[in-house]
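We begin with a single chain expressed as structure tokens, specifically the form predicted on its own.
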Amino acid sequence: MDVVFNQAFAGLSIASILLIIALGLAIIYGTMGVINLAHGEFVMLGAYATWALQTYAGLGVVTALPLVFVAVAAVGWIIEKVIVQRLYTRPLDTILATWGIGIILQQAVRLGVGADSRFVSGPHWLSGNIEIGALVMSNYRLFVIAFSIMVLGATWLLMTRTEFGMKLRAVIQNRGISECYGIEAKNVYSVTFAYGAGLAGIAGALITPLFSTIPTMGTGLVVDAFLVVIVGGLGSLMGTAAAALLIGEVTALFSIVINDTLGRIAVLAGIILLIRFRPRGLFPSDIRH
């Protein structure tokens, strides 16, 4: 049971990272209908930005979070304005375009920084563990869990309790009518895309003390994030949170009983069965209402 509790805690921290990544995906797809295959590269950019800020500016991971969010959000805003905005009525072209953007970003990092693994040290004030019996909880992982809950709450407030959220919901429900009332739908989409990219950058920053930073690090993470969005319900914030917790914990606990590969196969099989009987996910979209 000691192993189970510790593995469940590790799964909870990974689920928190997946939640932040998947929130960006859920917002972008749920509001704009864009399947962003470059989302994993936004995670990678956030990780490399954190490494650069620590290496050259001496900033810690937590201190760098606001700067990383702004930097990656700015990249997302530019990509949306220059490329994605022209493809909203062509979903297949959007998939190809974002896939190509992801490859370009990977190669740009390889050329600029190199393909070697980079490492970021965690905050000194979050070093150490909290022990409760046989359960050992890393202070940094506890911070990641708490921060992800804060991000979820802030995103919910942004979407439901602000003027921007009201405009966003209006554009989603009927873009033509909302523009008649003076809402600039293009600007709303741009900010939404930038916010989703910024969230991915934050996830990349948070994951750097836990894993090495390489140009392809976002590929596997974005696959898991897509699974979270699908299971939770496209565009559903609460569904995304529930699905991230479910997938993170099930994957972690399965790795105890069977190896990681078979565990992922079992999780994928379970997701396929879920989609068969609940094609809209666990919680159909709440962001449109």
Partner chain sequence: MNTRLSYDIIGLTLFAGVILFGVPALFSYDGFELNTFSRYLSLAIVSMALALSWGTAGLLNLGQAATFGMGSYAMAMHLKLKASGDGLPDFMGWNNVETLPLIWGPFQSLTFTLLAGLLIPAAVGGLIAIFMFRARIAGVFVAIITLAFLVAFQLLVIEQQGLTGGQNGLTGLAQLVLFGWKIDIYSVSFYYMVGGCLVAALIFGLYLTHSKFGLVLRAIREDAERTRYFGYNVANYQTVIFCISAGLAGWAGMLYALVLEFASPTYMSVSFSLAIVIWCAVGGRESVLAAAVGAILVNLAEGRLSDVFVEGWHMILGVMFLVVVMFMPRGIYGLLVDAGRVLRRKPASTKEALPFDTPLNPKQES
The other form holds:
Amino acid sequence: MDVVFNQAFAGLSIASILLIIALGLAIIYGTMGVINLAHGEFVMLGAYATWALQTYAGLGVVTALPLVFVAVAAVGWIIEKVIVQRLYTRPLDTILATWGIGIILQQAVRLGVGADSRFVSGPHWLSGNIEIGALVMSNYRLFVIAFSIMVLGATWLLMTRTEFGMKLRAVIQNRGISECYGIEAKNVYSVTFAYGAGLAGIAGALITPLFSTIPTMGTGLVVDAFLVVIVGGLGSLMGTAAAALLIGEVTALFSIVINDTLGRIAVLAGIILLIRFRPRGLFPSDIRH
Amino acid sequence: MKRREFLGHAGAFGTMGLAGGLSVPALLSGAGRAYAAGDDIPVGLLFSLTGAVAVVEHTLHDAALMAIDEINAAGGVHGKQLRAIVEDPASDPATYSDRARRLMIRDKCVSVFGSYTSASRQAVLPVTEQRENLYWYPTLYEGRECSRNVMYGGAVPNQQQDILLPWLVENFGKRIYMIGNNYVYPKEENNYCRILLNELGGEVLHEEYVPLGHSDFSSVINRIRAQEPDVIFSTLVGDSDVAFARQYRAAELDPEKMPVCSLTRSEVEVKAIGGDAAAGHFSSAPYFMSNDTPENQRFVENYKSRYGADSVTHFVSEAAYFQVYQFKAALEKLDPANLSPTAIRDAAVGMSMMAPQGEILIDPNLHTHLWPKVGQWQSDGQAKVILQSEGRITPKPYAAYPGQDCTGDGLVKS
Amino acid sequence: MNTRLSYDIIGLTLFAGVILFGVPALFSYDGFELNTFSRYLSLAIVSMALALSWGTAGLLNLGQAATFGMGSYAMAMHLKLKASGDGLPDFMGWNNVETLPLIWGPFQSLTFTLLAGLLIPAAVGGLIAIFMFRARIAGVFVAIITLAFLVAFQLLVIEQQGLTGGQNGLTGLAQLVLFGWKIDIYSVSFYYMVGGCLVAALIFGLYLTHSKFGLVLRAIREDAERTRYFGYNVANYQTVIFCISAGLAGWAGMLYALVLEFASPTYMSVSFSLAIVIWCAVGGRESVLAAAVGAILVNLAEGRLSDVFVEGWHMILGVMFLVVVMFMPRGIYGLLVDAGRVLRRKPASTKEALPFDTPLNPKQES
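How about the form predicted in complex with its partner chain, since we already have the form predicted on its own?
Next comes the full complex, this chain leading.
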């Protein structure tokens, strides 16, 4: 029984990491229909930014978070303005373009910083575990779970309670008519892309004390993040959260029952079936196109 | 379409054409040359500088290049300089095969130094054996290979485990938890470990494999916590090892009661793991950077002054380094007019020299006699040697397979 | 339509001439150079296969590498058996496999292998196609499902070490004896065989695209709903082209395994699959010939660039891809078409500057 609880917690932790990585992607894809294959590299940039801030400015992971957000968001902004903006009429080409951007970012980091794996230490006040009976929960993972929920909440607030969020939702529903109402869709897109990139950067900052930091760390993450977004349904934050939770728990369940590899295969098969029978995802938005 | 758009398109095409055109001279290169007929001796360096394995392989490249430069600075061999031809196979076996052909066939290298992963070595093997070239492979591997065209500088399972397992069982206990990545190297090592454990009366609690690059070990940690092994026998590589070490520490498991003993963790991984998380665990390897011999001190000093004070040497880069020197020593025995790869191989057999780890010897089966050690990691990122083998250990690539033996005549089945 | 066909025929003849005569002469029939080029030619086949499903039918198959990998494993299995004589392949013994798995048995036969390398990928492609197209999955979702399938398939192959050799793949292969001809992969005759296969595949591809079948596919690509209203069974057409594309990819895989002398799960990686897409895009996905040329050019560039810029070639390639996608959306083919139009001083609409299947309203595809 203890194993079950511990695994459930492990699944929750996996889910929170998936969520925070996928959230930025969900926003970008939901808003602009842009398949951003460079998303993994934004996560990598966030991780390296955290490392740089820790090594050269002595900032801890948590203190560095806002700076990392701004830094990676800025990179996202530039990429959107220079490259992605020209490709809105060509959704399948955004796959290629963002893949190319991903390669460039990866190589730039490798050439600039080096291929070595970098060490980032987690914050000391978060080390240790909380034990409730036989359930052992890592403090840091609890923090990541809490933080990801907070980011989800903040994003939801942004989308529903701010003027920018209203403009964003208008543009998602119908770009043409929104522009007739005077909304600068281009600026909305830019800010949204930057926000999504910033979120990815934060994800990178948060995961780096747990995993290792190398230039190629992003490639494996982007496929998983994408699948979470698709399963969750386009344009739906709740969907993304639900999908992350589902996939995280199922992965944890499979890995304790069989093994990690077969678990991942099973999850992928499940996702394929889900897309086939419910292509709009678990919680599709009710927008009529 | 507007003229501007067309110009844009044409400009893009033109840029690419220019890039392609500039490489035309390279395109038409490749006239036939006899081995080392010119003023220098071409050697190939086939280590990935980009991609997933570059984290480790670029250190091998660095060490080998340093050795080559040292040899050249001291006057070269037979009065000729060694010319290093560097290729980047980008961590991809197909690219490895392609670049190896380039080095061996087009560039006529008398030897090629390369590879960290077994997959890349096996991709290179066909062309190496066909062209009777010589591939110097510095990395520890799973054994079970007996090519007459590969010089194996790394440890095989019997060299890593023969002194390690008895010591582990004696000092920590008989209940072993095995964790490794899902490919042939961990499986072979675990296979051999089981054979030894059978003799020692040990017990394998669980044998687990995770995909390469896998990073989330919460399930594994949960299982470990539940089963409480005496030793965790790890053959995790690269990122997986780093992630596992960090998560082990975050879970507040105790290295004194359940240490991780790794066959693959080196100074490179420990640097990424961080001293705190790495401290208290063990590695079994023929070489540690903290080895206290004059040769090693010189090696480490030169390495650091060339590549930075915070760079590290480890058991694979040490092998990459000494293999170049073995190559040089073999060359010196030969007649300068007859420097073929097979002649080099024959000259290398039976040769001993002083490497940073100690005095090593090349066996007729082309593997290397090494000095296995067990080191305990300290919080400064270095290992303290706890156990040292009394003599050199003979490499037996087929130790786990009675009835097969790798000898100077290749694989012999009895 | 007729003018286009004659241009294609001229193009193909020129291409065949360059590949079969020009290139060997340029390299002075040097075995190494021709061997390297054969690798490019086999990759050109998989690139043109993708152009059939993507450029003609609008189906972006991001899992093309999976069917390619199946073909290469088929060939490798045959050659591994030949290299193992009467015994088990070595890696099986090391994985404690006692007897030859049933799946391996038939690959002793060359005929079976050749057929399997074509038909098994086609069958798998067909299954995925039926799965997707009966549900009218289109656009981006095709890309995502095929990508998920690719990742799962690669994981499965790596997992089944006793069956497939796991991460290391199948190595230590024998030389292929093709109905009595012992193939030396560094020989001119091998190069001609691969070149011949490419030309044959291109002829087949051109035949398909210029036939009524190709016309219907293009109609489906532009507007599947409307084509359905005309009474065509869209799902069937999509399935057939998907199968053909997968079968061709398998063929390419068999040749690739021959050239490189091993089969590996890296042939089924996401980055390799995307590389195929990139070659197709650079050449121009609307034309099978252009896609083949694109594959050859990019791989040639990669080969030469990596020679000259050992540290930075990867980055240079990334920049080149980006430039092509942004400014040459129809690839080199599009550039040539536009040059032709400019030379003939014909006016063109904005729409023609973009690839055919570009929806003008980005949200049309959901």
